[in-house]
2 protein chains.
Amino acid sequence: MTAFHCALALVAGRFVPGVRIETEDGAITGIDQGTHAQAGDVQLTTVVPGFVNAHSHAFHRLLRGRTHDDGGDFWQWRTRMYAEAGALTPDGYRDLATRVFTEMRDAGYTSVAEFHYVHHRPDGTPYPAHDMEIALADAAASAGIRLLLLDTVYLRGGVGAPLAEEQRRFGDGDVHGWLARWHALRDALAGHPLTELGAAVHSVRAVEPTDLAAVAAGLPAEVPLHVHVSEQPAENEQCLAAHGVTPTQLLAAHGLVTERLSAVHATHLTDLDIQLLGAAGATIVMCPTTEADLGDGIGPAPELLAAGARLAIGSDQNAVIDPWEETARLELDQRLRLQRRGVFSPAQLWRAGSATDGFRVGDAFDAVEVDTGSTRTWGADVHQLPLVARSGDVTATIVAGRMTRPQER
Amino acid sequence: MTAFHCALALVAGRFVPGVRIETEDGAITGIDQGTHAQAGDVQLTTVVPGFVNAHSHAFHRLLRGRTHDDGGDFWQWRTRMYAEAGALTPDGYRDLATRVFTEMRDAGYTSVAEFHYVHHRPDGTPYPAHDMEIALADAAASAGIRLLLLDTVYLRGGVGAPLAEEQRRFGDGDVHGWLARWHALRDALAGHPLTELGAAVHSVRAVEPTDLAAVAAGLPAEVPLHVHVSEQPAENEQCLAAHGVTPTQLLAAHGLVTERLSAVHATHLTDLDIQLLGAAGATIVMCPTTEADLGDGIGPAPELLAAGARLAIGSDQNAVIDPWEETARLELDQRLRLQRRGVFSPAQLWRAGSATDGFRVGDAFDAVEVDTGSTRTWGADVHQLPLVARSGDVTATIVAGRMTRPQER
């Protein structure tokens, strides 16, 4: 048993003083309130639940800063993706991805959600052993993050086209082959506890609609799907050209729509789309930062929290890496889109950065201890931390019980 | 003499290595390229001119994560800015500004355009020896930064309305009474260096048409003149029913348009508003941080550099300290309302922050040494990193040749 005595901590959605939070394997077995210190205690300052990134796509971090010159549009960025994407291999990605949930980890996120379709050699052909995934699952180990690894398919280029050249590496052959790969790596993944197998759809772009439905059959139920939705309105022409309808509606009908399923983006919504994630309960991960840096505009987040759905924040291109950075503009943003404060409530903030309203016995103890005092958060009700915190405030993270300090600064 | 010994430096929008800039008094007497440190230089890596803060209100960082509970609209944001404002003292402000200014330092800010209208006691009364400007000039000179105190004219509390009771501290009666006391200040100003006196007007608002052209003309003409202009759509409504057209045209047609106006916010602009801000020169102040948290909507920029215009970026209301931030805001808040990438070059975010492309013999010598190998800017195309870098890269900032390291982190 290692039991933490924090000074100040969230707690079904209050800040109380003198926390002591007893666990167990990484499991939170006890909370007392208003309490000290015991002997043997590990003192902590102000702690909140770990913020969940709920989508990365960890090899964009090499192109931060690296695709805004000479004009900097949307094709060019996409151009140097996947020459990145091309020059990946598992020994490479493995030393990347350390860095990178390093950084996310020290930011203060304590889990990622990977959505990773560079599974396959560049010239399609298959690892010997699932060498990039146990890259991905080493990394967050070295990294001492949770790893929700989204193993995606992603079979055509298009609609209605093969996958082009620079996206063989991507392919399964057939969804049938994709799901074969699945099962057979979550098999793989066993000797990883910091690492989860969860699923994804690249975009309606990518799977035909009538694999869309073998997808939800061929999974336990239990597994997390992801899917990137209408994060550009080219998408939602293509998709309703081909198909008379949006992608939102298109999940829908192949039975995808559920609680289970994460829309990643979500920008570009009919009505009709907002009322389906709503009803279903599904997850919508907003990606601030990048929505921003790739100008996709800004989604109907408080829409889709009203009708229903949950809303949770990705880093998505780590280009920034900083959960309070992502709370911040998706109240922010919407500000600009509403002109009018307020949009969101700061318990609605953190709640979508940890998934969570605060600590409770039988969760993991993933959490975030944050400096009140710094020169950006002196005199900030504690409460609005997720407006006015940033990364630089984070002074430990702890995964699984795990304590660590930032590496640098 | 003082010589100092760039790893990598910015001159004329390129990045030059091996640059050795000799100063004397602070000010640029040589820069030579290509070169080795000699014995006795302060030996810096990658240096950039500092950035220039055109707008902001210290005591509103009193504020900063305390109005976004219970609703946090604009109102309750409004009341509470003006019980901090109602609170201040002389002593009180000279602590809180020195606290503020040396945030902007560290963050990398080396020179701040303090918008102050807090100049009189609660009661309206004048203080005995300009007690709060002299305390703001104390609060730079501890800090190290340079000030711009744009001393503000601000007269009534709407058109035809009265300063209410929370404004009266921000009167001198009449225009003509403002204008005496600006020319005391300029004198009792004498044994400050890191100080310049400028001008403001509050906003067409606050002071009468018939009284802007006494402004313009009751000062010197060199001295720089800043007015909020069209924030919100409600100042453009008031506006145009009082006097038939827009605040730029109404400050247009007093004279006030011209090279030495800089225009605060410019969100809500007219065709005409642009072509006249533009034809003149004048600087637009963005802040887009402030912009954001008000939900003010985010303005015409590329359409004002087009037009002729020059821009700047301020921290306004501090609710965010932090040059970097609003430089990749600039950007990336257009490609939000465009909904395409590249809007600006990376040289004209540059320019916007520090209000030249380099460092030149003749300047001051006011710099910034950031971190290009830290964990957020590793990778990173150095003349990208207005959209990559944060406050916590900055490692020392320099302004006239003093060099200070961050206190803290």
The other form holds:
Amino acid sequence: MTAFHCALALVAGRFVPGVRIETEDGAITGIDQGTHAQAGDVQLTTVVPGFVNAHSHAFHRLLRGRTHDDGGDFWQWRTRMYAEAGALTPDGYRDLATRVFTEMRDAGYTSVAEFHYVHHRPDGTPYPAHDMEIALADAAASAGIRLLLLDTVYLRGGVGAPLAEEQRRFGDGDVHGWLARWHALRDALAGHPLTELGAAVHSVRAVEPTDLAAVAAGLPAEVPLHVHVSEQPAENEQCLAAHGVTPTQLLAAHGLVTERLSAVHATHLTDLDIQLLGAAGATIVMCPTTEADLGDGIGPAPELLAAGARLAIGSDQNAVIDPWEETARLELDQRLRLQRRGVFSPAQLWRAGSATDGFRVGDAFDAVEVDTGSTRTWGADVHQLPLVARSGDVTATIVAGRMTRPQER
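Given the form predicted together with another copy of the chain above, what does the protein look like in the form predicted alone?
Partners and other molecules have been left off, which leaves just the chain.
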């Protein structure tokens, strides 16, 4: 048993002084409030649940600070991204992802959903033993961060188009080939305790409608499913031209808009799209720093929340790795869009960042210690830290009860 004494901690939606958290095998077994530290306790200051990075492409980190002079739009940026994807090797990806995941951990993320589609060799032939996927699991273990590996079905180069040369390593022939590989991968990852296997559809552009139904039928019901949805107006236009409906409506027609769905970006939605996602209780993963960097636009986050959807954050292309920045921009971008303040409550921002409103018995002890007296945070109401704190204010990250201090910045 390991006990942590927190001078201040977020518990069930409230900041409580003198919180002693007992853990066993990384899970919370007891919470005492208004108490003093005992001999042997790990003593911490202000502690909050760890942040959940609900959407990442680790290798996109290679483009940070290198694409501004290109100008152009998302599609021009994508060409540069494909070039980086084509050069990845398992050993190189392990090293790169370890550095990226470590940066996430030090910023306050305790888990990351890695949207992974660089499956095979550049010519499309498979590696012998899930080499790229194991590289990512190894990297998460080295960094000490939880990994939801979202193995992604990516079969088409666009609506009605085959995979292009630079996309060949993403594909699996057909959806049944992908499903077979997915089930085999589940067994291969069994020895990685910090890694869980989820699934993703890259986008409605990357599959045929019949593939969507096969995914819905071929995956166990409890498996998380993520999809890029309506990130660009061109995606909507192509889907409407080919299928007569929006991407959200196409996903719904094939049984994929359910509570287990995480719709990434969801930037350009119709009123019906919002109703469908809200009624299903789907999660909407907003990636504000990426959406700003790529000029995607600002999605209807408050309307989605009001309709019944849940909000989450993601670092996506990792041009910025800072969960505090993502949560702040979740609010600030909406202020620009709606021209009013206080769009989300502090409680809603905490929940979007960490998927919880505080520590509870039975949960894993994944936590962040934050400096409330830094040049950025002093004087702030602790409830409003998501608006003012940044990654440099993180003084410790705890994953499954194991604490690390940030590397030298």
